[in-house]
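In C-alpha cells, one chain follows: the form predicted on its own.
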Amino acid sequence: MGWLQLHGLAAGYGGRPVLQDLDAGPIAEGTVTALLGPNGSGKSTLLKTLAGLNPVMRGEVLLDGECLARATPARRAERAMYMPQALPKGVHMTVFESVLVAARSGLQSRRDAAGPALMRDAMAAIADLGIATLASRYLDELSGGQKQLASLAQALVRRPRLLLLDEPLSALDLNYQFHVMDVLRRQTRQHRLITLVVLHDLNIALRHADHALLLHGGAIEAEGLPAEVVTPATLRRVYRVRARVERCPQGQPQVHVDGLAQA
C-alpha cells in the first residue's frame, strides 16, 4: 500500500518561507485529496514544492517511504506529474499528438510499449474527457476549457504515481467540471494514483474529495475527511465567513454561507 507524506515541510522562494512545518499524511494511494484555503495560503506552493519546482527549505516529502527531495530529477519528473493552473501557450500540436507524446514521456514500462498500445491509451483518455471531438484538432486554436481538459489528459495518461493539479476546473463549465471530478476518482483507484487537487468550490470537495487538507497562512489549519475538515468553525477561522455545512435531500453536505464574520 503506498501513501504520501509530508515531514515538517518548510518552502518558499528567494529564501522567503511561505510553507512552514507542515505535517500531513499518511495519505492512501488510490485516493483524491482536496487542497483548500484562501487565496495566498500556500496550495501552488505546495504543490510546486512536492513537483520539484520549489526546493524544500526544510522537512521532507516522503513518496512509498522514498524522500523526494533526494531523488534525481528524471526519478521525481517519472514519478510526479504537476498540471499548472496556468497553461503555456499551445503549441501547433493536436491534441491526439499531445496526448500521445505525455504517454511516451510516461514509466519506463510505457515507453517500451507497442506503438499500437500507446495511441489506444492516448484515445481512450481523450475520450474518458469527453473530448474526442478535440483530437485532431490542435492545441494553439483550442478555448482556455478545451486546452485545460486536453492538458488534464496529458496528465492522466503518463498515469504518475503522484498527480498535482493546481485549479483544473477553473475555466470548466459546471457539466465538466463534475465529468472531470468523476473521471479523476475513478482514475486515480484504478490506476493506484495518489492524486492531490487545488479546489476553491468547497462543495465540489465535499461531494467528490476522499481527503482533504486545508491551508491557511502557510500552514495545515485541518486534515481529514472532506466532512470533517470543512466544518462551520473553520470556514469562519479560514475564510471568515459564517456558514452552515448541512445535508441535501440527497444526503450531500453543502456549504450555505450566510454572511461575513466579525473580526
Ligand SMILES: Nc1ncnc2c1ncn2[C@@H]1O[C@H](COP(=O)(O)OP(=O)(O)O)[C@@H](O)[C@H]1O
The other form holds:
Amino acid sequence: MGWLQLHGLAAGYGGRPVLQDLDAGPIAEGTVTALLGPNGSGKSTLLKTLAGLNPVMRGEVLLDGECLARATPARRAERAMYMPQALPKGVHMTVFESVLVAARSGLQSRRDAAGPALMRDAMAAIADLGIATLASRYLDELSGGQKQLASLAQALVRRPRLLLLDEPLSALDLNYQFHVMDVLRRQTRQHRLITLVVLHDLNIALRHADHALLLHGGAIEAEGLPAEVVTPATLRRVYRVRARVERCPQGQPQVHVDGLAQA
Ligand SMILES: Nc1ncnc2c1ncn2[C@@H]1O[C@H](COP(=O)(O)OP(=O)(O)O)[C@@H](O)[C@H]1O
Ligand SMILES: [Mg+2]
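Please move on to the form predicted in complex with this ligand, as the form predicted on its own is already shown.
Full complex below, order starting with the chain above.
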C-alpha cells in the first residue's frame, strides 16, 4: 500500500519560505485529494515542490517511504507529473501526437512498449476524457478548455505515481468539470495513483474528492474528509465569509455563502 507524507516541509523562493512546517498525510494511493485555499495560500508552491520544481528547504516529502528530494531528477520526473495552472503556449502538434509523445516519455517499462500499444493507450486517454473528436486537431488551434482537456490526457496517459493538477477545471464548462472529476477518480483508483488537485469550487471538492487539504498563509489549516475540512468555521477563518454547509435533499453537503465576515 503506497502513500504520500509530508514532514515539517518548508519551501519557497529565493531562500524565503512560503510554506512553513507542513505536516500532512499519510495520503493513501487510490485517492483524490482536493488542495484548497485562498489565492496566494501556497497551493501552486506545494505542487511544484512535490514535483521537484521547487527546492525543499526543510523537512521531507516521502512517497512510498522514499524521500523525494533525494531522488534523481529522472526518477522524480518518472514518479511525479505536474500539470501547471498556466498551460504553456500550444505547439503546432495534434492532440493525438502530443498524447503519444507523453505516453512515450512515461515509465521506462512503457517506453519500451511497442508503437501500437502506445498508440492504443494514447487514443484511450483521449477518448476517456471525451475529446476523441479533437484527436486530429492542432493544439494551437484549440479553445482554452479544449487545451486543458488535451493537457489532462497527456498527464493521465503517463500514469505517474503522483499526479499533481493545478486548477485543471479552471477553463472547463459544467459538463466537463463533472466528467473530468469522474475520470480522475476512476483512473486514480484503477491505477492506484495519488492524485492532488487544486480546486476553487468547494462543492466539487465535497462531491468528488476522497480527502482534502486546506492551506492558509502557507500553513495547513485542516486536513481530512472534505466534509470535515469545509465547515462554516474554516470558511470564516480562511476565506473570511459567512457560510453554511447544508445537505441537499439527495444528502450531498453543499456550501452556501451568505456574505463576507466582519473584519
Ligand atoms: N516565482 C515566485 N517567486 C517569488 N514568490 C512567489 C513565486 N511564486 C509564488 N510566489 C509567492 O508565494 C505565495 C504563494 O503563491 P502560490 O503558491 O502561487 O499560491 P496559490 O497557488 O495558492 O494561489 C504568494 O505570496 C506568491 O506571491
Ligand atoms: Mg496557484
